[in-house]
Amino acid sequence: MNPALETLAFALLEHPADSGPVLFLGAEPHPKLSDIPSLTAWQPLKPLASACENAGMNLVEEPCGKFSTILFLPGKSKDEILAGFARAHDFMAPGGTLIVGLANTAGASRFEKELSRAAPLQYSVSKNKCRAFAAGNSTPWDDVVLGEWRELAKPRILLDTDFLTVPGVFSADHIDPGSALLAEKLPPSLYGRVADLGAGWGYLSRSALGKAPKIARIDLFEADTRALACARKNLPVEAPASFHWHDVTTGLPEKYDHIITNPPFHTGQAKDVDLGKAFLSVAAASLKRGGTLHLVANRQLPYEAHLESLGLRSRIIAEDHGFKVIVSS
């Protein structure tokens, strides 16, 4: 179990909240937060909103109204965790309490520092080597941290570029430099169905619509409802792709003439090499007779030797200093 969530729901029982309703903001099922019938969860990842709808979560796709009590167990992104801040402080019924819990090597200790930047904090707890900590509103938040926390909440166009991203997602400050070798190696001759595993903010997906005019469909998949929102405004309107939230590791729903992806390899802040080879499994098993994976992946992962158990032949098509191109049939 995340620490940070165990050391989250033992703050919480430390310091019994009011008992009006509870907003969980990046939610995970815990049992000691399962008998909080007020508790509205939101969460952008497909495979952990999903385990918290099966632990019987009240999940939603965006929340509204006050709340009594905000949970929040934030990203990696700084800009995300400081955004949040402020997004939580909206949400608080007055008289309520913010409390967050966060991994000491993801900087708690700092960020437990620039919430008091905004509000006098009510206790901190160390655990877990992680460190739960809380804010009420009882006194007025510092107007001036909140308008700069709000302002990193905006979406952003990336520099030089038309796209845009949101804090939290993938790549949100710049195009991705394993994306940018594929997308440069992306075949003028892919047709048909396409999939695009992983597709984040949608910069493969409208390269490879760019070069390849005999693509009659691309589907999108894509477990961060935030990236996959930026995607749909990403791609041209008239442009023939679909959008699915969706957890890749679970299979896809039909096969497809191409794959394109450039597979995830870390799970929250762990590095996960089992992940990208989940991804290269479930590729593998959507491909039609004939058709072809183009991949890429930092150079030192060891991925053509799954793609041969998976009964796959592959090659290497371009390297950098960092990432290859892998082509498997």
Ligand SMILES: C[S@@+](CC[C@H](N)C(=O)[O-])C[C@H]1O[C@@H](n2cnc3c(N)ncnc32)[C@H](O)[C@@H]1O
Contents of the next structure:
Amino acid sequence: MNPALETLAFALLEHPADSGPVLFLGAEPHPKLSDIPSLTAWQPLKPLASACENAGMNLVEEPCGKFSTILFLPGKSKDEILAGFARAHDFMAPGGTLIVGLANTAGASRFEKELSRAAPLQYSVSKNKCRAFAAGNSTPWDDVVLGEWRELAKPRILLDTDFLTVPGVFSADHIDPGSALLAEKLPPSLYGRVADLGAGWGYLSRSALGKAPKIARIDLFEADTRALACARKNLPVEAPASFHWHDVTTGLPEKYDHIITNPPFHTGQAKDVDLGKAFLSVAAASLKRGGTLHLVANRQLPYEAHLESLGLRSRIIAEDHGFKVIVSS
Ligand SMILES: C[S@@+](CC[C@H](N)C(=O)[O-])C[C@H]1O[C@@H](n2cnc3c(N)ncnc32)[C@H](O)[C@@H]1O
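Right, and the form predicted in complex with the named molecule of this protein, after the form predicted alone?
Let us now look at the entire complex, which starts with that chain.
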């Protein structure tokens, strides 16, 4: 179990909240939290959202109203965490409390100090190499600091492009160089039905559609609902594209002429090469006869052997800046 979640749950038990409604931002199931009857859960990542639903939590697309207690288990980007503090503040009922859970390696003490710029801290608990720290709103939060954090929450346009992103999504501040290399190497001959696995905010899909006019439809599969919302805006409205909030590791609903992907290899903070391999297994199972898989990966990732074990032949067609582009069939 996520140790920051354990620490958050521990802090809540040590410092019981009043019985008012609870909002859990970045929710994950936990035996001591999942059955709080008044708990509303928000989780942008599909695998974790499904886990919350399976645990019987009340999951919402976008919370509304005010809450006495806000639990916040942030992602890993600085802007996302600070913007999340402001968002949590705006959901707090008068006399409410925000409790944040973060791993020490994710900068727990630094973000604890950040929160104390806006509001006096109520308590801090250290456990499991993580911290949970709390601030209430019985005294008003510093307006200037809140204003800074609200600014960070705003969608941004990437420099010299018209791509829109939001904090917290993969590569929120630049085009990923691996994806740029794959986009450059995608052949204009791609045709028919194409899937983009882990489509993020839509860079590869838009590049493929721009390059290969014989693509009849492209399906974007992405676990992060915030990235997918950006992808909807980053592809032209008339693009033959459909958008799926989907955990790719659970398989795809149909087969494809071509699959493109820059597979993830992290779960939260931790390196997770098995996640990348799971993407490739799903891709191999979802190609039509004669279909091709086009992927980019960090050079050191051992994907060729895995592709071979799946019965695919692979060729490295480009290498640059520590990345390799592989075509498999
Ligand atoms: C390396 S990024 C590539 C993003 C995008 N294709 C690009 O080129 O910018 C991998 C993407 O996979 C998504 N992802 C991670 N786990 C996933 C899963 N289980 N199912 C679907 N997408 C997932 C991440 O949110 C991230 O957007």
